[in-house]
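Next up: just one chain, as C-alpha coordinates, the form predicted alone.
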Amino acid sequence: MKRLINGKIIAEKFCETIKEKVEKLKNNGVTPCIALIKANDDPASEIYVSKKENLAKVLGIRSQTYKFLPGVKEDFLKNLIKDLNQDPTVHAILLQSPLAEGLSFKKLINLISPEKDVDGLTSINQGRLFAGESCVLPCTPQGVMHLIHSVKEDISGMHAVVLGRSVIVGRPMISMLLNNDCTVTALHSKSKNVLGICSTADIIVSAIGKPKFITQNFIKPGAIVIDVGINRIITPEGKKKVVGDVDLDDVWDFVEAITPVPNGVGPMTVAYLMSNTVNLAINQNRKKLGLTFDRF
(Lines of atoms letter the chains of each structure in order from A and count residues from 1; the text may use other names and numbers.)
(Lines give C-alpha, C1' and ligand atoms only; values in the text may rest on other atoms or scores of the structure.)
Protein backbone atom coordinates (compact mmCIF):
# COMPACT_ATOMS: atom_id res chain seq x y z
CA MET A 1 0.00 0.00 0.00
CA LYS A 2 1.45 3.36 -1.01
CA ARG A 3 2.19 5.73 1.81
CA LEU A 4 3.01 9.41 2.10
CA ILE A 5 5.56 9.79 4.89
CA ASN A 6 4.33 12.88 6.73
CA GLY A 7 7.46 14.25 8.38
CA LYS A 8 5.50 17.01 10.11
CA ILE A 9 3.30 14.55 12.03
CA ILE A 10 6.20 12.19 12.80
CA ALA A 11 8.31 15.12 14.03
CA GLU A 12 5.51 16.35 16.28
CA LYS A 13 5.24 12.91 17.90
CA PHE A 14 9.02 12.74 18.33
CA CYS A 15 9.04 16.22 19.89
CA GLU A 16 6.66 14.99 22.60
CA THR A 17 9.38 12.61 23.82
CA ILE A 18 11.97 15.40 23.64
CA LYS A 19 9.76 17.68 25.73
CA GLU A 20 9.43 14.98 28.39
CA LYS A 21 13.24 14.71 28.56
CA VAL A 22 13.54 18.49 28.90
CA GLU A 23 11.08 18.53 31.78
CA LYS A 24 13.04 15.78 33.56
CA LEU A 25 16.27 17.69 33.06
CA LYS A 26 14.79 20.91 34.42
CA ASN A 27 13.48 19.07 37.46
CA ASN A 28 17.08 18.00 38.04
CA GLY A 29 18.47 21.52 37.72
CA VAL A 30 19.61 21.47 34.09
CA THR A 31 18.07 23.66 31.36
CA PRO A 32 19.24 22.58 27.89
CA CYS A 33 20.62 25.52 25.91
CA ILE A 34 21.55 25.92 22.25
CA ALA A 35 23.54 28.82 20.78
CA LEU A 36 22.65 29.72 17.20
CA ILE A 37 25.18 31.70 15.16
CA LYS A 38 24.04 33.34 11.93
CA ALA A 39 26.54 35.36 9.92
CA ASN A 40 24.88 36.26 6.62
CA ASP A 41 22.02 38.28 5.17
CA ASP A 42 20.32 35.27 3.57
CA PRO A 43 16.50 35.44 3.95
CA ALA A 44 16.19 31.65 3.93
CA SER A 45 18.67 31.38 6.81
CA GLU A 46 16.60 33.91 8.77
CA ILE A 47 13.56 31.65 8.37
CA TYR A 48 15.49 28.53 9.39
CA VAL A 49 16.91 30.19 12.51
CA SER A 50 13.46 31.47 13.46
CA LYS A 51 12.00 27.96 13.19
CA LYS A 52 14.74 26.62 15.47
CA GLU A 53 14.16 29.38 18.02
CA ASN A 54 10.40 28.76 18.00
CA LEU A 55 10.67 24.98 18.44
CA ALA A 56 13.22 25.41 21.22
CA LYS A 57 10.78 27.68 23.05
CA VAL A 58 7.91 25.21 22.64
CA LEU A 59 10.04 22.37 24.03
CA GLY A 60 11.40 24.41 26.94
CA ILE A 61 14.92 24.61 25.56
CA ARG A 62 16.78 27.89 26.02
CA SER A 63 18.19 29.42 22.83
CA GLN A 64 20.76 32.19 22.42
CA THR A 65 20.94 33.66 18.94
CA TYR A 66 23.88 35.66 17.60
CA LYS A 67 23.18 37.42 14.31
CA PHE A 68 25.83 39.19 12.26
CA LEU A 69 25.71 40.93 8.89
CA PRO A 70 28.28 40.38 6.13
CA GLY A 71 31.49 42.12 7.08
CA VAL A 72 31.80 40.56 10.52
CA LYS A 73 35.41 39.58 11.15
CA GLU A 74 36.30 35.91 11.28
CA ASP A 75 38.43 36.51 14.38
CA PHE A 76 35.39 37.92 16.17
CA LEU A 77 33.42 34.74 15.41
CA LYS A 78 36.37 32.61 16.51
CA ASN A 79 36.40 34.35 19.88
CA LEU A 80 32.64 33.99 20.21
CA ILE A 81 32.84 30.24 19.57
CA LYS A 82 35.68 29.88 22.08
CA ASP A 83 33.61 31.73 24.71
CA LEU A 84 30.59 29.49 24.04
CA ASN A 85 32.77 26.38 24.27
CA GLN A 86 33.79 27.45 27.77
CA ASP A 87 30.31 28.43 28.94
CA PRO A 88 28.91 25.51 31.00
CA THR A 89 25.34 26.78 30.58
CA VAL A 90 25.55 26.39 26.78
CA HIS A 91 25.34 22.75 25.72
CA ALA A 92 25.05 22.98 21.94
CA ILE A 93 26.42 25.29 19.26
CA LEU A 94 25.07 25.61 15.72
CA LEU A 95 26.83 27.52 12.97
CA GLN A 96 24.14 28.34 10.41
CA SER A 97 25.23 27.86 6.82
CA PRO A 98 25.88 29.43 4.43
CA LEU A 99 28.21 32.00 5.93
CA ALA A 100 28.81 35.42 4.38
CA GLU A 101 31.51 35.69 1.75
CA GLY A 102 35.02 35.73 3.17
CA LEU A 103 34.21 33.48 6.14
CA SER A 104 35.45 29.90 6.23
CA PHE A 105 32.77 27.47 7.38
CA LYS A 106 35.33 24.66 7.68
CA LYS A 107 37.64 26.68 9.91
CA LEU A 108 34.87 27.99 12.15
CA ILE A 109 32.96 24.72 12.50
CA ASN A 110 36.11 22.94 13.63
CA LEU A 111 36.57 25.46 16.44
CA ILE A 112 33.37 24.17 18.02
CA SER A 113 33.99 21.64 20.76
CA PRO A 114 33.02 18.16 19.47
CA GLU A 115 30.97 17.78 22.68
CA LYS A 116 28.90 20.85 21.73
CA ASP A 117 28.83 20.25 17.95
CA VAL A 118 25.06 19.87 17.74
CA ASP A 119 24.95 19.09 14.01
CA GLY A 120 27.87 16.65 14.02
CA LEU A 121 29.84 18.59 11.43
CA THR A 122 33.25 18.92 13.05
CA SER A 123 35.97 16.77 11.53
CA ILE A 124 36.20 14.83 14.79
CA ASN A 125 32.52 13.86 14.83
CA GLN A 126 32.52 13.10 11.11
CA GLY A 127 35.61 10.93 11.55
CA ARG A 128 33.95 9.05 14.40
CA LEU A 129 30.86 8.50 12.26
CA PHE A 130 32.98 7.21 9.38
CA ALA A 131 34.71 4.82 11.79
CA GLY A 132 31.40 3.59 13.16
CA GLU A 133 32.13 5.03 16.61
CA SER A 134 29.83 6.84 19.02
CA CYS A 135 29.48 10.51 18.04
CA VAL A 136 27.09 13.41 17.57
CA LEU A 137 25.12 12.51 14.45
CA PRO A 138 24.15 15.13 11.84
CA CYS A 139 20.53 16.22 12.18
CA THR A 140 19.22 15.81 8.62
CA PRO A 141 20.58 12.27 8.11
CA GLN A 142 19.19 11.31 11.53
CA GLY A 143 15.81 12.60 10.41
CA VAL A 144 16.08 10.64 7.18
CA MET A 145 16.89 7.43 9.06
CA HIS A 146 13.91 8.03 11.37
CA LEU A 147 11.60 8.40 8.37
CA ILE A 148 12.99 5.29 6.66
CA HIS A 149 12.53 3.28 9.86
CA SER A 150 8.95 4.54 10.12
CA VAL A 151 8.31 2.47 6.99
CA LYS A 152 10.66 -0.46 7.54
CA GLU A 153 12.50 -1.11 10.80
CA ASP A 154 15.03 -3.64 9.49
CA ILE A 155 16.78 -2.36 6.37
CA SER A 156 19.84 -4.60 6.55
CA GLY A 157 20.89 -5.90 3.15
CA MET A 158 18.75 -3.41 1.25
CA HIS A 159 20.30 -1.46 -1.62
CA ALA A 160 20.29 2.25 -0.77
CA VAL A 161 21.25 4.94 -3.28
CA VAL A 162 22.29 8.38 -2.04
CA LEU A 163 22.28 11.22 -4.55
CA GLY A 164 24.60 13.99 -3.41
CA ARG A 165 27.91 13.99 -1.52
CA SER A 166 27.80 17.11 0.66
CA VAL A 167 29.33 16.96 4.14
CA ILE A 168 26.00 18.06 5.62
CA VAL A 169 23.78 15.36 4.08
CA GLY A 170 25.29 13.05 1.45
CA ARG A 171 28.48 11.82 3.10
CA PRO A 172 27.09 11.27 6.61
CA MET A 173 23.99 9.68 5.07
CA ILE A 174 26.18 7.12 3.32
CA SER A 175 27.92 6.25 6.59
CA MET A 176 24.68 5.97 8.55
CA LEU A 177 23.12 3.66 5.98
CA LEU A 178 26.27 1.53 6.01
CA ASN A 179 26.10 1.42 9.80
CA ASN A 180 22.55 0.08 9.37
CA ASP A 181 23.94 -2.72 7.17
CA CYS A 182 22.64 -1.42 3.85
CA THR A 183 24.47 -1.89 0.59
CA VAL A 184 25.11 1.72 -0.39
CA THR A 185 25.78 3.39 -3.74
CA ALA A 186 26.81 7.06 -3.80
CA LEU A 187 25.87 9.09 -6.87
CA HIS A 188 26.92 12.64 -7.70
CA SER A 189 27.38 15.09 -10.57
CA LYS A 190 30.17 13.03 -12.16
CA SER A 191 28.42 9.67 -11.87
CA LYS A 192 27.43 7.71 -14.95
CA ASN A 193 24.24 5.71 -15.51
CA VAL A 194 22.43 7.49 -12.68
CA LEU A 195 19.01 6.40 -13.94
CA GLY A 196 20.04 2.77 -14.31
CA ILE A 197 21.58 2.58 -10.83
CA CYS A 198 18.64 4.33 -9.16
CA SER A 199 16.24 1.88 -10.77
CA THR A 200 17.86 -0.96 -8.77
CA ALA A 201 17.52 0.78 -5.40
CA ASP A 202 15.30 -0.35 -2.54
CA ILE A 203 15.87 3.04 -0.88
CA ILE A 204 16.59 6.35 -2.60
CA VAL A 205 17.74 9.42 -0.66
CA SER A 206 18.05 12.47 -2.90
CA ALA A 207 19.88 15.63 -1.85
CA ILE A 208 21.06 17.13 -5.14
CA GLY A 209 18.98 20.30 -5.45
CA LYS A 210 17.50 19.62 -8.89
CA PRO A 211 13.75 20.26 -9.02
CA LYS A 212 11.71 17.18 -9.97
CA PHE A 213 14.81 15.46 -11.34
CA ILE A 214 13.71 11.99 -10.29
CA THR A 215 10.80 10.60 -12.28
CA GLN A 216 9.16 7.17 -12.54
CA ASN A 217 11.98 5.83 -14.76
CA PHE A 218 14.36 6.10 -11.80
CA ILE A 219 12.16 4.07 -9.46
CA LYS A 220 12.23 0.36 -8.73
CA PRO A 221 8.64 -0.66 -7.92
CA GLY A 222 8.19 -0.74 -4.15
CA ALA A 223 11.12 1.55 -3.34
CA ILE A 224 11.22 3.88 -0.33
CA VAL A 225 12.04 7.42 -1.49
CA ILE A 226 13.27 10.19 0.81
CA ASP A 227 13.40 13.62 -0.82
CA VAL A 228 15.82 16.00 0.92
CA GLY A 229 15.77 18.53 -1.91
CA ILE A 230 14.53 22.08 -1.29
CA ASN A 231 14.13 23.89 -4.62
CA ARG A 232 12.40 27.21 -5.12
CA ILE A 233 10.78 27.53 -8.52
CA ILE A 234 8.40 29.84 -10.35
CA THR A 235 5.30 28.09 -11.65
CA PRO A 236 3.89 28.77 -15.16
CA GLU A 237 1.35 30.97 -13.36
CA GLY A 238 4.18 33.08 -11.97
CA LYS A 239 3.85 31.89 -8.38
CA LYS A 240 6.74 30.91 -6.11
CA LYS A 241 6.72 27.28 -5.04
CA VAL A 242 8.99 24.92 -3.10
CA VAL A 243 9.48 21.48 -4.68
CA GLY A 244 11.79 18.56 -4.07
CA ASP A 245 14.23 16.61 -6.22
CA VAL A 246 11.52 14.03 -6.87
CA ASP A 247 8.44 14.46 -9.05
CA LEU A 248 6.05 13.04 -6.49
CA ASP A 249 3.03 12.84 -8.74
CA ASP A 250 5.01 11.06 -11.45
CA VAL A 251 6.55 8.41 -9.16
CA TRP A 252 3.55 7.86 -6.86
CA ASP A 253 2.32 4.64 -8.51
CA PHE A 254 5.76 3.02 -8.24
CA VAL A 255 6.89 3.71 -4.64
CA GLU A 256 6.09 1.94 -1.39
CA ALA A 257 6.51 5.19 0.54
CA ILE A 258 7.75 8.72 -0.15
CA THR A 259 8.29 12.01 1.66
CA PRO A 260 6.63 15.20 0.40
CA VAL A 261 8.31 18.59 0.05
CA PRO A 262 7.61 20.54 2.18
CA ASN A 263 6.62 18.68 5.39
CA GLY A 264 8.95 15.74 4.79
CA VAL A 265 12.55 15.84 5.96
CA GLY A 266 12.58 19.49 7.07
CA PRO A 267 10.58 19.13 10.31
CA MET A 268 12.68 16.10 11.26
CA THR A 269 15.92 18.06 10.86
CA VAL A 270 14.80 20.71 13.35
CA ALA A 271 13.43 18.06 15.72
CA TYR A 272 16.78 16.25 15.77
CA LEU A 273 18.58 19.53 16.37
CA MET A 274 16.56 19.81 19.58
CA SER A 275 17.07 16.13 20.41
CA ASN A 276 20.83 16.48 20.01
CA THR A 277 20.78 19.59 22.22
CA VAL A 278 19.04 17.67 24.99
CA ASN A 279 21.36 14.68 24.70
CA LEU A 280 24.42 16.95 24.79
CA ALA A 281 23.05 18.62 27.93
CA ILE A 282 22.64 15.19 29.52
CA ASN A 283 26.13 14.12 28.50
CA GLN A 284 27.72 17.28 29.91
CA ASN A 285 25.91 16.94 33.24
CA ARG A 286 26.24 13.25 34.01
CA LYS A 287 27.66 13.82 37.51
CA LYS A 288 25.07 16.44 38.42
CA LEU A 289 22.22 14.25 37.18
CA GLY A 290 23.56 11.06 38.71
CA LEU A 291 22.03 9.21 35.77
CA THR A 292 23.43 7.31 32.81
CA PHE A 293 22.55 8.46 29.31
CA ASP A 294 20.42 5.38 28.67
CA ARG A 295 18.52 5.55 31.95
CA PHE A 296 17.52 9.19 31.68
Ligand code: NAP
Given for the second form:
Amino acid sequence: MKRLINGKIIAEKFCETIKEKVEKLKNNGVTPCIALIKANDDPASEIYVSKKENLAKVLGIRSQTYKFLPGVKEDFLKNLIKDLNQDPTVHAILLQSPLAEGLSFKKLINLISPEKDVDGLTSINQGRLFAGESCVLPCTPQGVMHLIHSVKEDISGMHAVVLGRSVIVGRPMISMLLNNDCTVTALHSKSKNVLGICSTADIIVSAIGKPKFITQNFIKPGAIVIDVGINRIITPEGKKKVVGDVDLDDVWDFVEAITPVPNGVGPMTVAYLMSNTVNLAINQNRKKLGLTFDRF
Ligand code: NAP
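For comparison with the form predicted alone, provide the form predicted together with this ligand.
All chains and molecules follow, beginning with the one already shown.
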Protein backbone atom coordinates (compact mmCIF):
# COMPACT_ATOMS: atom_id res chain seq x y z
CA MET A 1 0.00 0.00 0.00
CA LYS A 2 1.29 3.46 -0.89
CA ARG A 3 2.77 5.26 2.10
CA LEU A 4 3.94 8.70 3.16
CA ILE A 5 6.76 7.83 5.58
CA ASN A 6 6.21 10.07 8.58
CA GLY A 7 9.72 10.58 10.00
CA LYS A 8 8.38 12.70 12.85
CA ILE A 9 6.18 9.91 14.24
CA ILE A 10 8.81 7.21 13.65
CA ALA A 11 11.43 9.37 15.40
CA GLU A 12 9.11 9.99 18.37
CA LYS A 13 8.62 6.24 18.81
CA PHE A 14 12.35 5.61 18.54
CA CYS A 15 13.01 8.36 21.12
CA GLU A 16 10.88 6.49 23.67
CA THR A 17 13.42 3.63 23.57
CA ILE A 18 16.30 6.11 23.89
CA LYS A 19 14.65 7.70 26.92
CA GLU A 20 14.33 4.31 28.62
CA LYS A 21 18.04 3.68 28.04
CA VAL A 22 18.90 7.11 29.49
CA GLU A 23 16.86 6.39 32.62
CA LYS A 24 18.63 3.05 33.11
CA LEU A 25 21.99 4.72 32.66
CA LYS A 26 21.17 7.47 35.14
CA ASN A 27 20.07 4.87 37.69
CA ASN A 28 23.55 3.43 37.28
CA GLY A 29 25.26 6.79 37.92
CA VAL A 30 25.95 7.84 34.32
CA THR A 31 24.33 10.89 32.72
CA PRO A 32 24.96 10.87 28.96
CA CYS A 33 26.39 14.18 27.76
CA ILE A 34 26.90 15.69 24.31
CA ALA A 35 29.06 18.73 23.55
CA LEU A 36 27.83 20.80 20.59
CA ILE A 37 30.33 23.12 18.91
CA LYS A 38 29.04 25.78 16.53
CA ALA A 39 31.50 28.15 14.88
CA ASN A 40 29.61 30.22 12.32
CA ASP A 41 26.89 32.87 12.10
CA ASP A 42 24.61 30.70 9.98
CA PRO A 43 20.92 31.03 11.02
CA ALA A 44 20.11 27.46 9.83
CA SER A 45 22.86 26.05 12.08
CA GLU A 46 21.39 28.02 14.99
CA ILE A 47 18.05 26.23 14.43
CA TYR A 48 19.72 22.80 14.11
CA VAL A 49 21.73 23.29 17.33
CA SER A 50 18.67 24.39 19.29
CA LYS A 51 16.69 21.37 18.01
CA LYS A 52 19.49 19.12 19.30
CA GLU A 53 19.59 20.91 22.68
CA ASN A 54 15.82 20.63 23.01
CA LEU A 55 15.62 16.92 22.23
CA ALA A 56 18.55 16.19 24.57
CA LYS A 57 16.65 17.96 27.35
CA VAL A 58 13.45 16.01 26.67
CA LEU A 59 15.34 12.71 26.79
CA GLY A 60 17.30 13.57 29.95
CA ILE A 61 20.63 13.86 28.12
CA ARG A 62 22.97 16.64 29.25
CA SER A 63 24.12 18.99 26.50
CA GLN A 64 26.71 21.73 26.60
CA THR A 65 26.95 24.14 23.70
CA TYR A 66 29.97 26.17 22.63
CA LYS A 67 29.09 28.94 20.19
CA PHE A 68 31.70 31.02 18.36
CA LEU A 69 31.43 33.78 15.79
CA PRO A 70 33.43 33.84 12.55
CA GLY A 71 36.96 34.95 13.37
CA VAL A 72 37.47 32.40 16.14
CA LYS A 73 40.99 30.98 15.90
CA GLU A 74 41.36 27.38 14.74
CA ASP A 75 43.90 26.78 17.53
CA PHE A 76 41.29 27.75 20.11
CA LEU A 77 38.86 25.16 18.71
CA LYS A 78 41.63 22.55 18.59
CA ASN A 79 42.31 23.10 22.30
CA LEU A 80 38.60 22.96 23.13
CA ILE A 81 38.26 19.61 21.32
CA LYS A 82 41.34 18.25 23.09
CA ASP A 83 39.89 19.29 26.47
CA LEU A 84 36.52 17.69 25.66
CA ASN A 85 38.29 14.48 24.56
CA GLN A 86 39.89 14.34 28.02
CA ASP A 87 36.71 15.14 29.98
CA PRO A 88 35.20 11.86 31.26
CA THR A 89 31.80 13.51 31.82
CA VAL A 90 31.47 14.33 28.08
CA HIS A 91 30.70 11.27 25.97
CA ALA A 92 29.93 12.75 22.56
CA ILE A 93 31.28 15.69 20.55
CA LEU A 94 29.50 17.25 17.55
CA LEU A 95 31.11 19.82 15.28
CA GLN A 96 28.20 21.57 13.58
CA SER A 97 28.81 22.08 9.87
CA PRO A 98 29.39 24.30 8.02
CA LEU A 99 32.20 26.03 9.89
CA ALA A 100 32.97 29.71 9.32
CA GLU A 101 35.33 30.55 6.47
CA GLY A 102 38.98 29.91 7.25
CA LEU A 103 38.31 26.94 9.55
CA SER A 104 39.10 23.44 8.30
CA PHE A 105 36.30 20.97 9.06
CA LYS A 106 38.47 18.04 8.03
CA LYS A 107 41.33 19.03 10.35
CA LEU A 108 39.10 19.78 13.33
CA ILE A 109 36.81 16.75 13.00
CA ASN A 110 39.81 14.44 12.99
CA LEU A 111 40.93 15.82 16.35
CA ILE A 112 37.79 14.37 17.94
CA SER A 113 38.50 11.04 19.60
CA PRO A 114 36.84 8.30 17.46
CA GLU A 115 35.14 7.05 20.67
CA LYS A 116 33.42 10.47 21.08
CA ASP A 117 32.83 11.13 17.37
CA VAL A 118 29.03 11.17 17.67
CA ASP A 119 28.33 11.70 13.94
CA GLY A 120 30.87 9.11 12.79
CA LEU A 121 32.72 11.64 10.65
CA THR A 122 36.34 11.10 11.64
CA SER A 123 38.43 9.35 9.00
CA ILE A 124 38.80 6.43 11.42
CA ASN A 125 35.06 5.84 11.76
CA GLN A 126 34.45 6.47 8.04
CA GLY A 127 37.22 4.00 7.18
CA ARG A 128 35.82 1.39 9.54
CA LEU A 129 32.38 1.80 7.99
CA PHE A 130 33.81 1.45 4.49
CA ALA A 131 35.66 -1.69 5.61
CA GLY A 132 32.42 -3.12 7.01
CA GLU A 133 33.78 -2.99 10.58
CA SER A 134 32.04 -1.93 13.78
CA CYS A 135 32.11 1.89 14.14
CA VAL A 136 30.11 4.95 15.12
CA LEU A 137 27.58 5.27 12.29
CA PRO A 138 26.72 8.74 10.93
CA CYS A 139 23.32 9.96 12.11
CA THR A 140 21.53 10.95 8.90
CA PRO A 141 22.27 7.71 7.01
CA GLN A 142 21.25 5.72 10.10
CA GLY A 143 17.95 7.61 10.09
CA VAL A 144 17.53 6.88 6.38
CA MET A 145 18.14 3.14 6.93
CA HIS A 146 15.56 3.14 9.74
CA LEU A 147 12.98 4.76 7.43
CA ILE A 148 13.71 2.33 4.58
CA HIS A 149 13.37 -0.62 6.99
CA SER A 150 10.04 0.79 8.20
CA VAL A 151 8.79 0.04 4.67
CA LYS A 152 10.78 -3.11 3.86
CA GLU A 153 12.78 -5.19 6.32
CA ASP A 154 14.78 -7.19 3.78
CA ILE A 155 16.31 -5.00 1.09
CA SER A 156 18.90 -7.55 0.03
CA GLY A 157 19.53 -7.51 -3.73
CA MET A 158 17.53 -4.32 -4.33
CA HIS A 159 19.04 -1.64 -6.56
CA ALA A 160 19.65 1.46 -4.45
CA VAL A 161 20.70 4.73 -6.09
CA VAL A 162 22.32 7.38 -3.89
CA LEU A 163 22.48 10.93 -5.26
CA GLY A 164 25.33 12.85 -3.60
CA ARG A 165 28.71 11.72 -2.30
CA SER A 166 29.38 14.02 0.68
CA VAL A 167 31.18 12.72 3.75
CA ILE A 168 28.16 13.55 5.92
CA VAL A 169 25.45 11.82 3.89
CA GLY A 170 26.27 10.30 0.50
CA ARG A 171 29.42 8.29 1.18
CA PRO A 172 28.30 6.63 4.44
CA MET A 173 24.88 6.03 2.86
CA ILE A 174 26.52 4.12 0.01
CA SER A 175 28.47 1.95 2.50
CA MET A 176 25.45 1.28 4.71
CA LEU A 177 23.25 0.22 1.78
CA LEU A 178 26.07 -2.00 0.57
CA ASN A 179 26.37 -3.49 4.07
CA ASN A 180 22.63 -4.22 3.81
CA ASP A 181 23.30 -6.24 0.63
CA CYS A 182 21.85 -3.73 -1.83
CA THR A 183 23.31 -3.26 -5.29
CA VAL A 184 24.37 0.37 -5.01
CA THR A 185 24.90 3.05 -7.65
CA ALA A 186 26.50 6.32 -6.51
CA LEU A 187 25.63 9.45 -8.51
CA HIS A 188 27.23 12.89 -8.27
CA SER A 189 27.42 16.14 -10.22
CA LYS A 190 29.69 14.65 -12.90
CA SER A 191 27.53 11.54 -13.43
CA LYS A 192 26.03 11.00 -16.85
CA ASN A 193 22.46 9.76 -17.43
CA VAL A 194 21.31 10.53 -13.87
CA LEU A 195 17.65 10.31 -14.94
CA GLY A 196 18.10 6.99 -16.75
CA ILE A 197 19.95 5.39 -13.82
CA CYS A 198 17.44 6.64 -11.26
CA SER A 199 14.59 5.19 -13.31
CA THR A 200 16.02 1.69 -12.68
CA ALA A 201 16.20 2.14 -8.89
CA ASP A 202 14.16 0.18 -6.34
CA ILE A 203 15.34 2.66 -3.69
CA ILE A 204 16.37 6.29 -4.29
CA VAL A 205 18.15 8.30 -1.59
CA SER A 206 18.65 11.88 -2.67
CA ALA A 207 21.07 14.21 -0.88
CA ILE A 208 22.05 16.84 -3.42
CA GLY A 209 20.43 20.05 -2.17
CA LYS A 210 18.57 20.85 -5.40
CA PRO A 211 14.90 21.83 -4.90
CA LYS A 212 12.41 19.48 -6.58
CA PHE A 213 15.14 18.07 -8.85
CA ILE A 214 13.56 14.60 -8.94
CA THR A 215 10.35 14.37 -10.91
CA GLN A 216 8.19 11.45 -12.08
CA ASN A 217 10.49 10.61 -15.04
CA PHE A 218 13.18 9.57 -12.52
CA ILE A 219 10.98 7.03 -10.75
CA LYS A 220 10.59 3.33 -11.44
CA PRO A 221 6.99 2.45 -10.46
CA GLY A 222 6.94 1.06 -6.92
CA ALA A 223 10.23 2.65 -5.82
CA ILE A 224 10.96 3.71 -2.23
CA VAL A 225 12.15 7.33 -2.21
CA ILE A 226 14.00 8.94 0.68
CA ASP A 227 14.47 12.69 0.35
CA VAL A 228 17.37 13.98 2.46
CA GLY A 229 17.51 17.42 0.81
CA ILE A 230 16.63 20.54 2.76
CA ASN A 231 16.24 23.51 0.44
CA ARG A 232 15.01 26.92 1.48
CA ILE A 233 13.11 28.57 -1.39
CA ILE A 234 10.92 31.59 -1.98
CA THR A 235 7.61 30.60 -3.57
CA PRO A 236 6.16 32.55 -6.53
CA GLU A 237 3.85 34.13 -3.90
CA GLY A 238 6.95 35.44 -2.11
CA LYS A 239 6.72 33.06 0.89
CA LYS A 240 9.69 31.27 2.46
CA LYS A 241 9.37 27.48 2.24
CA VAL A 242 11.48 24.40 2.91
CA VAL A 243 11.35 21.77 0.16
CA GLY A 244 13.26 18.58 -0.59
CA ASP A 245 15.18 17.35 -3.62
CA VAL A 246 12.06 15.49 -4.78
CA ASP A 247 8.88 16.98 -6.22
CA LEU A 248 6.58 14.93 -4.00
CA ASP A 249 3.30 15.88 -5.69
CA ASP A 250 4.72 15.02 -9.10
CA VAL A 251 6.13 11.58 -8.13
CA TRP A 252 3.38 10.50 -5.70
CA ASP A 253 1.42 8.28 -8.15
CA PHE A 254 4.56 6.29 -9.01
CA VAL A 255 6.19 5.55 -5.62
CA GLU A 256 5.51 2.80 -3.09
CA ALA A 257 6.66 4.99 -0.21
CA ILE A 258 8.24 8.42 0.14
CA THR A 259 9.45 10.77 2.88
CA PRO A 260 8.11 14.33 3.00
CA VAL A 261 10.23 17.43 3.65
CA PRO A 262 9.94 18.61 6.38
CA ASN A 263 9.08 15.75 8.79
CA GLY A 264 10.94 13.05 6.91
CA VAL A 265 14.65 12.45 7.46
CA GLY A 266 15.29 15.55 9.61
CA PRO A 267 13.73 14.30 12.89
CA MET A 268 15.49 10.93 12.45
CA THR A 269 18.89 12.64 12.21
CA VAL A 270 18.43 14.36 15.58
CA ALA A 271 17.04 11.17 17.16
CA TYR A 272 20.10 9.18 16.03
CA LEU A 273 22.38 11.89 17.39
CA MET A 274 20.83 11.21 20.79
CA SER A 275 20.95 7.45 20.30
CA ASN A 276 24.64 7.61 19.40
CA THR A 277 25.32 9.80 22.46
CA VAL A 278 23.71 7.22 24.73
CA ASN A 279 25.59 4.32 23.12
CA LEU A 280 28.89 6.19 23.40
CA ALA A 281 28.18 6.89 27.09
CA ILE A 282 27.55 3.16 27.62
CA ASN A 283 30.73 2.20 25.77
CA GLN A 284 32.82 4.61 27.79
CA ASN A 285 31.40 3.36 31.09
CA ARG A 286 31.28 -0.38 30.59
CA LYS A 287 33.45 -1.09 33.62
CA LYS A 288 31.58 1.35 35.85
CA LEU A 289 28.24 -0.11 34.75
CA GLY A 290 29.46 -3.67 35.15
CA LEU A 291 27.35 -4.49 32.13
CA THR A 292 28.06 -5.51 28.59
CA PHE A 293 26.55 -3.35 25.89
CA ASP A 294 24.30 -6.17 24.76
CA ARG A 295 22.92 -6.87 28.22
CA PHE A 296 22.19 -3.21 28.99
P1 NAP B 1 26.91 18.64 -0.27
O2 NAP B 1 28.12 18.42 0.55
O3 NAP B 1 26.71 19.97 -0.95
O4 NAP B 1 26.89 17.50 -1.41
C5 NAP B 1 25.97 17.52 -2.44
C6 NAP B 1 26.26 16.34 -3.33
O7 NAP B 1 25.32 16.32 -4.38
C8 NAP B 1 27.64 16.36 -3.99
O9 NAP B 1 28.24 15.08 -3.88
C10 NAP B 1 27.35 16.70 -5.45
O11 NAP B 1 28.27 16.12 -6.37
C12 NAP B 1 25.99 16.09 -5.62
N13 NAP B 1 25.21 16.69 -6.69
C14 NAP B 1 24.99 18.00 -6.91
N15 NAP B 1 24.23 18.17 -8.01
C16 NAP B 1 23.95 16.93 -8.47
C17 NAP B 1 23.22 16.43 -9.58
N18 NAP B 1 22.59 17.26 -10.42
N19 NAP B 1 23.13 15.11 -9.76
C20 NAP B 1 23.75 14.23 -8.93
N21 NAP B 1 24.48 14.65 -7.85
C22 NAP B 1 24.58 15.99 -7.65
O23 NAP B 1 25.59 18.38 0.54
P24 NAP B 1 25.27 17.45 1.83
O25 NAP B 1 25.90 18.05 3.02
O26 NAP B 1 25.49 16.02 1.52
O27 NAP B 1 23.70 17.72 1.90
C28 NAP B 1 22.86 17.42 0.83
C29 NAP B 1 21.45 17.89 1.14
O30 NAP B 1 20.98 17.18 2.26
C31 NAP B 1 21.35 19.37 1.50
O32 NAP B 1 20.12 19.87 1.05
C33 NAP B 1 21.37 19.36 3.01
O34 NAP B 1 20.73 20.48 3.58
C35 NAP B 1 20.61 18.09 3.29
N36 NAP B 1 20.90 17.45 4.59
C37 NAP B 1 19.84 17.04 5.32
C38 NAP B 1 20.02 16.40 6.51
C39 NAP B 1 18.83 15.94 7.28
O40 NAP B 1 18.96 15.58 8.44
N41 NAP B 1 17.66 15.89 6.65
C42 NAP B 1 21.32 16.15 6.98
C43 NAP B 1 22.40 16.55 6.20
C44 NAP B 1 22.18 17.19 4.98
P45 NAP B 1 29.85 16.49 -6.38
O46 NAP B 1 30.47 15.68 -5.27
O47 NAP B 1 30.30 16.06 -7.72
O48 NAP B 1 29.95 17.97 -6.13
